[in-house]
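The chain below stands alone and is given in structure tokens; this is the form predicted alone.
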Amino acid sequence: MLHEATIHKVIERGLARGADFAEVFVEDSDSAAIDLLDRKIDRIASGNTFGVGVRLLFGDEVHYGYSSDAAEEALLELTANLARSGRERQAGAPAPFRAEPVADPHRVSIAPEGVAKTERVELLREVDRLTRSHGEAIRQVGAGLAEKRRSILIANSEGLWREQSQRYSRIRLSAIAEQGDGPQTGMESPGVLGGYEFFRELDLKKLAAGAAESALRMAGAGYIAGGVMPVVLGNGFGGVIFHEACGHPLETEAIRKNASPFVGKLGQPVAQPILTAIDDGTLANRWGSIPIDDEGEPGRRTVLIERGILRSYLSDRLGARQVGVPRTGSARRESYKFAPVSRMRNTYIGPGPNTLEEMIASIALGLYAKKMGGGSVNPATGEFNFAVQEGYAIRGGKLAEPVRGATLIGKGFEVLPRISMIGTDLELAAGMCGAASGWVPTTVGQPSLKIDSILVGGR
């Protein structure tokens, strides 16, 4: 990807200009996408990303620059310009590079390059047909395949030299139904860290039913009356609330800036003993997994909350040093254009002892938020506001009519202690997370769980 001698010179130049630490990040990635809308191919796109990022640390100061020009002189000039002054100094030579292989458990059975585009087009047409088969009320279907190969090389002044290549595959399906009061959308978007085998192994009937039936149920639903009430939160993508309202504040990127309600809370109870939360970069073929992070650290399993006690933050090099915690292999970036910071990988609440039926039966009047939609959060305060994509009233311990227009409003650190029941039905869901270092693939997840009281917005 880049000559070792060139990388060595870039690192040497950074140290000579006063840096305490120098790092080179090289990326060479290919991406492809096909979208279908209303039975027609709407977009076919492909592209390549190549570039080099150079990071210099001067104590706790980060100087970062990047270039798509990999010529040695261009990179040496970039590195010199990043330094705080133009004065050279006598600096020790960087450590010799040590190429260290990292175990990669993520299988790729079918290389995407060997599959014709016509097969992808036929898959999209079939999932469109299956979705429309759920009735004439399905007025619009959109579907798309996205694939990416990401190859990176990381080298630094401590002698680290690690290379890695990953493949991502994801499908997106949306169905819009109209019956009653306006259109409603159902969505499914599973993905893996893996090859084309993901698409061939997909249960297309189940995928289509998930999007179509959710849209149809909500299209005929009435509006919920808001208020403070108990809520059962559905498994899988329901974990987006923990991800946004608690996961981001547990990253050292927030902790080191004192912009988190969890500052200074390690070793303290933050939830009931029933709750354990984990961020794991090692799960085989999961969308958010990383054999190594974007600083070259091996991916790890990190227990964030253990039986209600806060045990760990998610850290990168700088955050670990400033906060005084171990590195967790959580440094991530969208591309060579971003400096790495601590980010989530596969973040989920672990399974508990309860069933969904037990949770529903324990509520006289409340809401079952089966599927969550989008929302917003303030990581510094933990305040969030998330839409419920598919919801049902709970009356007398039983599921009642579908309801639309619900939003869940609260603060993550206040909601955690109110989780009193957790199901056995753990499920994970793929997503994209945007933060200071761009957009990265992450997985959210949880079993069904009961929140004893939360503010539900409605009409």
Contents of the next structure:
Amino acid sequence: MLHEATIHKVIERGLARGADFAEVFVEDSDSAAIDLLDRKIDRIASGNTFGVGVRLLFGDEVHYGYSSDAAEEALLELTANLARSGRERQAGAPAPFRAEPVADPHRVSIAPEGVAKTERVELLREVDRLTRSHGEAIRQVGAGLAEKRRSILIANSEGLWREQSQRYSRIRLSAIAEQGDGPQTGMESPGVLGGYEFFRELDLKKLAAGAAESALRMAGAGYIAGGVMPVVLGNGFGGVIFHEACGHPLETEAIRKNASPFVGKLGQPVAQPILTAIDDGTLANRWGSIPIDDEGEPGRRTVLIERGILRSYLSDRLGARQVGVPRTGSARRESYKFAPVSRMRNTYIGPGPNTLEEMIASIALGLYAKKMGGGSVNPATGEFNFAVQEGYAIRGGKLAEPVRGATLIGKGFEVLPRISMIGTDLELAAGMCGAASGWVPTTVGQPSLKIDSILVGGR
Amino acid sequence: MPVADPVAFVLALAREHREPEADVLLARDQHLTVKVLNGRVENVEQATALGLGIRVVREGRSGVAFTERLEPEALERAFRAAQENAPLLDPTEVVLARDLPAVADPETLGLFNPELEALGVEE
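Shown: the form predicted alone; wanted: the form predicted together with the partner chain:
And the full complex, kicking off with our chain again.
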């Protein structure tokens, strides 16, 4: 992607100007997206992203620059500019590069380039037809395919030289149903770290039914009366609350700034012994997996909370150094336009001993939040507010009527100890996570679980 | 090697392929960001990004593609992708308003202070 001699000169120039660490990140990615809306193919876009990121560390100061002009003179000038604002130090010499192969266990059996775009267009039209077949109350359908090949090269002043190429495939479907009292949306958006085989193997009927039936059930629903009550959170995307309210505060990017309720809590109980939470970058073909992170460290499995005890943060090079913890291979960035910081990969709460029926049966009056929607969180305090996309009242230990408009409100570290039952039905769901280093593919997940008490917003 | 005039290069391709309508957008972005935390410089970011977008319009169907590489092969690849995308779209119905209001001259809006160009990174 870029000559070794050029990269060596860039790193050498960074060190010569006083940086104690220099890194070059080269990206050459292709992306393609096709969107359908209102029965029409609305957008088809293809693109190539190419550029070079240069990172210099002066102690805890990060000087980051990038350029889509990969000419040697342009990169050397960029590096000199970055170093100009750093503190003067004794110059070191870069270590010779050691090219190390990257193990890649993620299957790609159908290369997207070999598949005609017309097949993708027909797939979207079929998804539209299947979704609308659930009844005339389905008023609108939106669907999209997104594919990406991301090739990166990382080299640094310690001699690291690693290259990898990954493929991502994802489909998004939203169905809007209307039955009197305003529109309601049902959504599905599975994705994999893999090739076009994902789309060929996808059960389109099941995908369409998931979005359409969820929208239809909520379109006919009433409202729940708000208050503090027990809640059963559904499996899969329900894990978004843990991701936002606990996962982000466990990143060293928050810990190093003292902006997390988990600062100084390593080794301490933060949840009941029933709860184990993991962030795993190694799961085969999972959307959030990374053979190596964006600093070149191998992606790995990190146990965050083990039987209720906080065991680890998620760290990048700088965060690990500042917080004094080992690196976890969690440095990530959207593209060469971002310096890497600690981010989640596939984050989930592990399975427990309970069934969903047991959890429902243990509640006299509460809410079953089967599917979660969007929300917001303050990572410094862990305060969150999430909409329930598909919810049901629980009355007398049984599932009762569907309810709409519910929100879950709380603080992550306060809610964690109130998780008292965890199901066997672990499921993972693909998402995009936005933070300081841009948008990266992440997986959230959990089994169904019971929170003994949480504030539910309603009417 | 990047081509000297990528816009002219792509428009020449469009003429060569007898595309009835094509447009090209070349964008160049430069920025400098300095972040300070607890009284200390924590982060300095300096960047230059180039990108070229291509739109090919055929019978109301707009195929688009972009590239951040400006070598001839990359520009040709992006152009072919835009060409390939256009016929797959459903036509867009566009109703243009008549007598559009005049666009203000950007110079008169005071959106940019040219004195900032003279500031160095150290400052």
